[in-house]
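Encoded as structure tokens, the following chain is the form predicted on its own, with no partner shown.
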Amino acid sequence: MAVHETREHDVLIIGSGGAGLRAATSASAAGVSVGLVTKCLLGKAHTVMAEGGIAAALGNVDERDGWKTHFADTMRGGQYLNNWRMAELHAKEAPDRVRELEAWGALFDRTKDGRILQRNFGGHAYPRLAHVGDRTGLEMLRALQDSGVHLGVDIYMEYTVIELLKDGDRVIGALSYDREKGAFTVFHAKAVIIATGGIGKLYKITSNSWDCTGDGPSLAYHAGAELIDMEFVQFHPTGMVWPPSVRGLLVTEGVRGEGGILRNKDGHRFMFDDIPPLYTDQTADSEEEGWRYTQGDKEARRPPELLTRDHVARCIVREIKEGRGSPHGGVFLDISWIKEKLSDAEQHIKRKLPAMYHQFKRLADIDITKEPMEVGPTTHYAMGGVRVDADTQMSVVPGLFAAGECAAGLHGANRLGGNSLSDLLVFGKRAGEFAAQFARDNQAGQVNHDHVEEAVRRTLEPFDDVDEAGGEGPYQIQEDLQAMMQDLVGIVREEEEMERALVGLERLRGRARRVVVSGNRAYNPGWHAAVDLGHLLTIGEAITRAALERRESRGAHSRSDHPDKDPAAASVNIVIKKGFDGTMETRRETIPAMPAELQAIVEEMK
């Protein structure tokens, strides 16, 4: 059996994106020993791809903005399925987290009087996104890494976590292996924080990085945690569609925030054709100004391209399906038209959207200052994940915390752009603080070494079966899984197709049990893919079962066989939990009523 070593920490964090690093900073500042394990290299987590900005009601561009408006926008965007306490904490604390990040050295774009500049984004009533051009995630990670390293956090790069370890009902660490050498390591800890990001690699077309394979929610589920909102997968309206090698690569909402407009092949700005009922009494004065948007006694003007992401994605799909799409199966996104309004439009675009300019110039040979981009929906974000306590971020499993995209509750049925980065900061900080408190209040549990050896044996099985007839490599299985999820559990769903997906998932699980890999454990990407397959299959089943259970269309969940909202499901979460017999169980649970003072805010902002 493989030799393994043991590392001891008070708090173990799995994931090195914004949530993991922010959690590491606050836990370490609390005076406990912190270890951070990551599949990738430090600085390469998917947060680096976040472009548009951090949503926080600073009020620097429009002084009418405040936490109440941000709270109401988040709840409305989430179709009121949000955990209202998380939405309240997020709206109230996000401004301080942004200012804190600035104090740690993050360099934001500035207003003329030197304050942090903010831009418009979909679903937000006012310009609210603090940004660094279109490279906000990169700057955020840089500042957080500097802070974490200076606090003495121990970082273990290129480690894959296989399983969470428990002592009774409590999580007391994790088993992992070093991707470089293939050696196994037990991380023994008093508290564990999962901050592993998203699930995008479950789908064929995605903006997500290679490491977004649903590890965190899957690990938590198998350790006894509950998952919620798994049916809500956000398909970002604008990903690249050409050339094929970069299909799905994100085109930031910042393009639309800076004035980009959507047109079909006939040049028609189709987003004006389908403004939701909320805005039907607010007509556009002109295409440039957008419609008049009111909240209480407040007024602003919004282009229809900045409606919520689920709505914009469905409008784009409609244009493509009805034959009005672009040559390569998308629609046109045009920022170059602003030259009609700005004399220095070319330099303005290059200054505000430098990454987008270079991305299209290098990858598609398109100059976005002179011609439109071709874009289409791409799997982008999971609103669902580990169910956590709003204040502490602890799951129903003692000692197990979660933060960031792998945790659920804040975004409800649909996330607003920019809320992800402030989510990482607000709840990463809280997870770190409360995990540190849990570690101080509890002794280290006992590691079951027989259980560890059994987990190691299972992880090495693909090497043992290399000569077995009927075995296959992991890549074809993963490709088939991605294609099936894209086709049967994608943007628009129906019962018959999802039932077929469940059958397909079981067949794929059977193939995965016979997966084989060759070579040795050092630098073996086939082995890594085989390990990832287990997580992807678990998350695929959770999404499909939750989507079948929600028999309505709401937010990012759209069903052709149930196109309307079901009033009976307006305040219901679908909860996923592993049963005693190992099968996946679903149940419907009513969301607790919102306190009167928060309900009054929502009513006022309507």
Contents of the next structure:
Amino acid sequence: MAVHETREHDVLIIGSGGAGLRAATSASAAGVSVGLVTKCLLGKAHTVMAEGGIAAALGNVDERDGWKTHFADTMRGGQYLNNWRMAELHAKEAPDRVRELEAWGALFDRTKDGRILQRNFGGHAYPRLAHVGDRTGLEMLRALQDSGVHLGVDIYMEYTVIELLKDGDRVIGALSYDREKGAFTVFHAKAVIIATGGIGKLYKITSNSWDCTGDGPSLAYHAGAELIDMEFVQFHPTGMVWPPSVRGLLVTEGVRGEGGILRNKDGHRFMFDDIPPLYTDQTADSEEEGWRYTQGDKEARRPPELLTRDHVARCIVREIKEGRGSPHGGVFLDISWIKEKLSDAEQHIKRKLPAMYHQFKRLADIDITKEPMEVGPTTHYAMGGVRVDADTQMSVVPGLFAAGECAAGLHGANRLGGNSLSDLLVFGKRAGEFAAQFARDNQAGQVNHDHVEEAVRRTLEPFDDVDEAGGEGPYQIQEDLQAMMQDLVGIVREEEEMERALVGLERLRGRARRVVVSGNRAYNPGWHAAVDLGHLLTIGEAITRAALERRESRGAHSRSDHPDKDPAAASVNIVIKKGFDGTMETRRETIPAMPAELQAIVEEMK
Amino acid sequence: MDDRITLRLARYRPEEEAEPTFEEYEVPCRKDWVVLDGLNYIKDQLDGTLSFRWSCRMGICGSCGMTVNGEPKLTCETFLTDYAPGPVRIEPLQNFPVIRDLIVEMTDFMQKLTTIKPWIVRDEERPLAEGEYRQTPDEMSEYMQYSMCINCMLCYAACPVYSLDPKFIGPAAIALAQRYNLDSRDEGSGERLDILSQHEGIWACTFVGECTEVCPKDVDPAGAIQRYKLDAALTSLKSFLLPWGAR
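Give me the form predicted together with its partner chain now, not the form predicted on its own.
Every chain and every other molecule in the complex is listed next, the one we just looked at coming first.
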């Protein structure tokens, strides 16, 4: 039997994005030993790409804001499928988490009197997003990293976790390999926090970076955890559509928050054509009123471009499908028009949206202060993920915690912009604290070495099959998977297509079993891709099965064969779990009723 | 213009070869393709063992820095057509030990970063209940430029001092120190001065300005270093040469 390196920690965190770093900070402050494993280098995680801001009811720009409004907005945006306790904790704690980040050194745009400035975003009643230009994620991650590096957390960079280790029912560590040498390491821990982020690389068009391959939910699923809300994949309405090499890159909602408008090829501002009933009272009647809202007029209501992302994405898809799209298959997003309103429009845009200005200038040769951008929906965020306890972030598997995008519950059927960064801070902190508590209350478990050897053998299989006939490299399989998910389980879904996707997934799984990689284990990208493929296939199946089970259209989940909401599904989560025979099981579970005081807030704000 | 271009890649497989070698690959030279697209094409289609780092594809994660025709560049922002008809020579960032192919060892920088105390140092911390620290937009713009750093390491790759003396703390770390020194919330500049006025600190810089030249985010580390030298010199003068107190 091979001897693998073993590392011992009280708490092991998987992932170095906002949730992982925030969890590391609080676990370490609780006085336990913390190890943090990350696929990338410290400071490069996908959180750096977040642009618009952190949602928190600080009330700095509009004093009418408070946690109750933030709570009600989050629930409405999620179509009331959210875990209401998470939504409550999130709304209450986000302001302190932002102030804390500020005290650690994060830089924010400021009001004239020196308070943290807040901007408008879709679905938020008041200007609520603390931000710095359009690079808030970078600043947030940097502040967490800079202030966190001296805490004594052991950081294992460029390590990939391939399996969670269990002792009986409990998770007691993880098996990983380091990318540099390809050597296996056993991490032995009393508690494990999954903070691996998103699943965007399951789709062809995505705003996500290469590492968002759904590792966390997949690892947790195989360790016995439940996944919920997997059918809800957020397609951000505005990704770049041209040139092809950058298709999918994010165009921040901040563009619309600053007054950007959507038009079709005929110049028609189509977002006024369809306002959902939940939002009619809150939406502007005229273009004039919408503009006043973006400029801070407290009497005005929001323009329809700032409706929730699921709705805006659907409207864009409708325009494109009905032949009113832009030349490269998107619609036009125009911020340059504000020069009709502001004398210093060009400077204003460059100051408020510097990264967008730079991104379009460099990559598309478009000057956004002078001409409109072409945009279309891009896979952006998974509302679904590991089911966790609202207060502690522990999954149904003892010792296994999850926080951030890979966990589920806060966002329900649709996430509001800005709620993801606050999610990372609020629940990253909680996960770190409660995992530390769990580690103090429990002894270390026993590592099952047979299990480790079996996982090692399986992970190395792609090297053994070099001479086997019929084997292929991982990239073509991954590409075919992405294209299939985009076509068959994309923005608008139907039963027949999703059934075909299930058959397709089985076929792709067969190809993945015969995958071959050349070279050796040191920094071998083909091997990494082969490992990722297993996770992507698991998540692809979970999304497809959950989407088949939800026979209605709600939030981010749209079905052409069931275009309306089904009242019977209004308070039901689709839960996914690995069955005893190893197959994926789906079940429906009714969400417990909200306590009266939360219900009253929802009613009051309706 | 030809629609193919040759990339001459530095390959280094330490288990097989003592020195890096060059290999040539032909890739499509599309108008919208950056060097990174070419590398990914090679990895996906031609040779799955090619090792390099990248992540966001939009110039914000700072992972994909390499030497392109002798110059440090973010490969996600460097267009292939600018080098047509080729060939384009792609090597790892200079001044760093190479681990494999285009991947370099960066732990040295990570350690240096922590030495300059990149967080807000206060004599007394403010309780959260009192709300955020106040900072006006003008105070914020004092240091904002230095906060744009994406840790891409291009400035270290370009720095002639770092190439001669790896102990030199280097442009990005000094700019980061300055980012905190100039932050109105911070009271730690004295502590940082002690670290930076050592030999490997600011005095080592000969003000060649290469770092500022190559910075993809206009952080201007050279400007930060220059300004810091001035501040440090004045502080020394004040304490040692002008006991009666300077202006």
